[in-house]
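Next up is one chain by itself, shown in structure tokens, the form predicted on its own.
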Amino acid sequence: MTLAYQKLKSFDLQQGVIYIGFLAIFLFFALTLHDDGFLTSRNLTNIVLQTAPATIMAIGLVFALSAGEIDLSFGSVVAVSALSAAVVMQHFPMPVGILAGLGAGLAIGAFNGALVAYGRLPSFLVTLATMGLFAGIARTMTDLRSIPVLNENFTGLFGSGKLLSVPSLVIWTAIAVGIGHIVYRNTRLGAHVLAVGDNARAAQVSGIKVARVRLYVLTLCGGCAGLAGLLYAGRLQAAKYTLGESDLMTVIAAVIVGGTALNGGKGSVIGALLGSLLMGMLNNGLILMGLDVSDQMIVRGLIILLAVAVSLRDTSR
């Protein structure tokens, strides 16, 4: 009796809710939308493809939140990175365009990280400001014009291509999740991120370079957003200033629902993947049910409220 009680008491509600919720929502849509094509392989594959950029961004946000920081600017970084790659590829070879897109994301992330780590500014306010700053830059880069991406090698690599019948977007997602999970769980950086998020002062005393960790996690957020921008440009075969601007709530919801604590010290890359797929499945199912965008926003907001409540309840134990 005592052992069973101890196991129940130690159950991680925040981590477990994602698995229970994912299964429950999947079964709900599978039963109610069976005749509407929800369970078709084409529809399920589309859910994975549509959520690929959000999943990539969620990985970076897991590291940031786990370190006790947050990045609100990644939606704007997506647009700047995609536009940078598209514009550069109009005049230079594809590898240069890829470097431009990823470099833009990493540079913006490092800029945010430097202000937080060495300027000692709150990451919430810094990234809130840079979200608007780089959204404006994205709009002025091409005078609100979309830039076509006509390089077939690029669109194949980052969008419509396949390797052994596996879509490239699925491959990118698998690679990013695999690397992110290993780094988060099995490297010194991952351990330092969790230590800083759990107690920054104690981490500093133990010899961890807290400022450097904060710089790294926000740079990683920018890099992940840069890769997401390339995936958007490849899949849509165009880059536009609106790319990524609607992803903020979706990515934050995916990460929180996936078991990453808002106040740092705990997170899960695999949970973020499931959270992203859950949000994509929700959007897909609600569309098939005939609900519009506003209804999807309401449902997403309710899910975030529930996830935050679970997160605060779990961390207060």
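Definition used throughout: the rigid core is the maximal C-alpha set that superposes within 1.5 Å between two forms. Owing to the predicted nature of the structure, the values given are computational and were not obtained by experimental measurement. Residue numbers count along the first chain shown, from 1. First, how it differs from the form predicted together with its partner chain.
Once both forms are overlaid on the rigid core, the distance between the two CA positions of D292 between the two forms is 2 angstroms or more.
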Second form
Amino acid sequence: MTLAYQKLKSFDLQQGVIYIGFLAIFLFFALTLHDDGFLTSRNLTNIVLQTAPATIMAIGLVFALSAGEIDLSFGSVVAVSALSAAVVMQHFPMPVGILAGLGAGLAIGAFNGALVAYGRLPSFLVTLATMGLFAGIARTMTDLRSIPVLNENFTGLFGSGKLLSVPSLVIWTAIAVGIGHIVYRNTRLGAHVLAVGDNARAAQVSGIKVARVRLYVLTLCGGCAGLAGLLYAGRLQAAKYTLGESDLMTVIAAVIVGGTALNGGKGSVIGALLGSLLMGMLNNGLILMGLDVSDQMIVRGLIILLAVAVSLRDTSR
Amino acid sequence: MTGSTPVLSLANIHKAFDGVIAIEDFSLDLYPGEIVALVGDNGAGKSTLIKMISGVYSPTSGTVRLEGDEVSFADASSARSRGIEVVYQDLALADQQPVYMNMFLGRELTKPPFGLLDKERMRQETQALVDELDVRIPSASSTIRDLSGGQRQGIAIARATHWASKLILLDEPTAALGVAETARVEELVARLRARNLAILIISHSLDQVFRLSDRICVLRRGQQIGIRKTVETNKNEIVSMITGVHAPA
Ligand SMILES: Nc1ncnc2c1ncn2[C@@H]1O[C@H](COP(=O)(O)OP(=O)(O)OP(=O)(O)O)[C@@H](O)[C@H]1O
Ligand SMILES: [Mg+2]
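Okay, that was the form predicted on its own. Show me the form predicted together with its partner chain next.
Below is the whole assembly, all chains and molecules, this chain first.
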């Protein structure tokens, strides 16, 4: 069939590699770690729960990269948001805490976005600077102290709670991925994000508000990091400046492996979800294998390098 | 043709960039259904002139009239909303997106109730348009990057045709194309005449200009040297107007 052949030809290796890689690594761990409990539903659920914050940040990053921008600051935003929510909830009811956490994320994102969109500064440098800036602010906010989050409604909503026996972190992940995917694929905003990342001048002359799109994607990254901060605070029942510290590499790797182009114009929210689960699976599998932390870091680094190399190989020619 | 009102009427247009004169006292009327070629050497001011019509630059002085109304476009979007489309020298296409998304770039169709993209309708309308204009591409869902230069320029012209209600400006549409692809783009442009649009085309190829145009307008270093009816002139005359050197008889 010519149609089947066309389908096959249009199969995009850059975007498809995640499905193959995901399956391969899953099967590998399923076989080698069968006796160590990798395949138990408890362990698999755990992987999803642990990756929830990274998945949500990855969605924001898919939009930013697709628009030709990048956000390096989201790890620091996570800490600032979680701490803001925790501190505010010491004195105010939960909704105020949620607003504070999300608001901090959105505000930092909008700050990054405004500098990029209207200050015409490169997002790499802006968010590199704000990454350091807000990491510092997170440290001074509570003098390095950890702030407990005791509000049970909050820890239920963003952590250990369940709805119809589905863990709340799974629900948050599903909602974020679902909305993210639809906005990315099926709205004018999504189309404009791709157009700006693909050819900003073409977007400009076609009447797309390029600066506004840049502002939106970076604000979205901040908002996603804010939500990730709430999820961390809910699951760990505490907020600390170290939250999100180690997520930068994981999230960027998840997004790239998931088929999003580093230089814009192309990406996938579903791919980022799989990429994030893949990173979680690696983490989990390497721990179950009994590797110590330094070996885990080395192996994970190598596997990410391999995965990124494969997914970035120019397959168009 | 001359009986109708001009679609576009430029009168005494001047343009200076920081005191450097790019266009001096340019006047031209464009009528529906005619193709006017704008020729001149590199730096003569052709692109600058097109950018003033399309709202990218505004003239330092002079008037632009669209169907008799004096207009002053703040940006390219406002010119577009008045039915003026431009095909740029360097293609303004998003390479990694499908043809149909490029066709509707910035003007994507949506469907109720959630205002989501109506990809199916955009695809169908694109397919109908490329079929009608005989732009031969594998399909409306093809990715731009996978198309040849001629096919891409065909898409850019089809897009302009789809959205232009009055005027299409083409800035060297075949500059990057081979012989066969150039011929196809020329056929396409010639067919636009039947749609009663006015067309202003910049070209460095005099053969092309003589094949396509109804009138030829010559610029030299920002000066308007003259306008000739294509059937009443010849290449020697145009060349000497462009260069300022009289050709030996
Ligand atoms: N934005 C600008 N700022 C300053 N000078 C400009 C600008 N745009 C054009 N010019 C000058 O105006 C003159 C005309 O340029 P223009 O691009 O219109 O030439 P052209 O006829 O299109 O040439 P070509 O055939 O090479 O495309 C040139 O001297 C150019 O340097
Ligand atoms: Mg030019």
